[in-house]
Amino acid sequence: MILSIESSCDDSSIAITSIKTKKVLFSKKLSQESYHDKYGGVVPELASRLHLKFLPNILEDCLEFLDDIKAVAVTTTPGLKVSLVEGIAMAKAISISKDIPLIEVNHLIGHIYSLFIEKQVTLPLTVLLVSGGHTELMEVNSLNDIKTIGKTIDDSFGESFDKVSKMLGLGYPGGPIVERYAKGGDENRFDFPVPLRQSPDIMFSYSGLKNAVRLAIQKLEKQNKQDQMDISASFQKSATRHITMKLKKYLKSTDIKRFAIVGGASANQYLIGKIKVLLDEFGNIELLTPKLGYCSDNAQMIGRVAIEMLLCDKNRSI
């Protein structure tokens, strides 16, 4: 079995997973989300803090296993340097007391293999990466060959969902929040700006936009729910748009067979529509997504991508 540990924002989590049948056999995770929804986003330090105490419980409930496992694998980067280190410093004193590899995921290439949880491996594909953190189109073709195609220059999808929400008063994380408010909202009554639209460059920003957002949120002065709403589905509807037609600019570049979105912004479903219907314009495109609760950061992810890491290494003793 192998041990994996994710902190590498608000959320503390741990996973065992059987190294040959790929089998989650042991996942826990504790939200922080809580504790910061006050602050309206994650507070570093405090996340830090609460990973010192989520962390060592969540093993508690896992001893059981621990006798059999052969390696700890755990998020090294990227993410909050704060709530990396706690992790990292748990997975460093297991490796240490059983004298068993200790193997640093990337916290990004986990949420690829989000897709591959208890499932074996199918390469290549294009992927998404929609999170609060990152906005990034990748084709992936094997563990060790990921080519980035564009990523986000500034703010990301996911981020700028957290903002909208927390200028519109509405708490954290804005992400599902948005989201829902959007479904009674008419996206058409703001005319916000659909960010690079005339730029060929495929690459993300949504600083123009959130700002964009922030005026027409002072023009109202006293909002009422249904103001929240609109501005909610008006900026939804242009935070997508942004994405499927860059996407578009690469799709009529290149012929691909499988297409993923992944990333804790994977489950927003309105996003998942609208390259639904653009994957149908250019043929017969699978699209993947995990399953909902792999979405967002977990231990199952990082364990699955560990396990990979493994079976490439052959001078590897486990």
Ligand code: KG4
Given for the second form:
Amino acid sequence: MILSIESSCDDSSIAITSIKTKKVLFSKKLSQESYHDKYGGVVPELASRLHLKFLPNILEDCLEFLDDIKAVAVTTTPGLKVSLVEGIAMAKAISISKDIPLIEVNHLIGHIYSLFIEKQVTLPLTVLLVSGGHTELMEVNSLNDIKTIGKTIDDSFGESFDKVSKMLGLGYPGGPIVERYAKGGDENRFDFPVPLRQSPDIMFSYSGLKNAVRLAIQKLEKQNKQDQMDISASFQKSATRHITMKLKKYLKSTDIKRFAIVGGASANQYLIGKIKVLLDEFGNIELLTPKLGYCSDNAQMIGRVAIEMLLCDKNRSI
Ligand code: KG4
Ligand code: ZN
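Complement to the form predicted on its own: the form predicted together with the ligand:
Starting with the chain above, the whole complex follows.
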């Protein structure tokens, strides 16, 4: 079995996965969302202190497996340094005390492998990662062959939802809240710009759109619930159209058969719906998404990558 730890942002999570069958034998996540809510975003020092409290708490619940652990995996990058360090400290302590390998996992690859939790890995695949920290389009050929096609030059897709939610006074994390508000709104009431519309490059940007939303909110002297729903819907429309316009450019230049959306914001049904329509325009492209519970940060995806790393590394014996 492998024990995996994820603490790159505001989720403290530990999982135990069978190396042979890939079955998840234990998993637990303590989310810190309610602690960061009143600040409208993640406060790094608070996140770090909560990981220090939550991770040992979760470990207590899986002590029965510890004798059978053959390796320990942990997210080492990218993420909030003060948060990462808490998971890394725990992983190192387990690795040293049990004299088992420590496997360093990249969080972004973790999100890609969230597609393969308890499943076989099937590649190649083009992947759109939409999370709080990243908006990135990648061609994934194998664990060690991942090519970035385009990424954001400023804010990320999920982050822009968090910021719009904060500006509307709706709470954190903003993604699910703005998506819910958008359902009751008129997406054509506000004419927000679609970012980088004229640029031929495949890259993403959300700071201009966020500013346009800020100005619209300022113009409304007082917002009522319908205004909040209309702003959410109009913003979500532009944010999503930005992605589909860039994807269209990419799809015109390739002949892919499989496409996946991963990351916390891949839970957004409006985004999935629009991408599905686009993929259908290009013929038979299969769309993959993680199970809903695996979209946001979790230790199972870190364990899944680590198992592949172990299997690929013939020099590492466990
Ligand atoms: O992957 P994740 O858990 O953490 C990072 O690696 O960043 O993603 C969290 C992000 C937050 O910004 C959150 O607002 C966004 O994903 N998110 C959504 C939705 N659900 C979560 N964004 C848009 N629509 C959603 N339904
Ligand atoms: Zn993440």
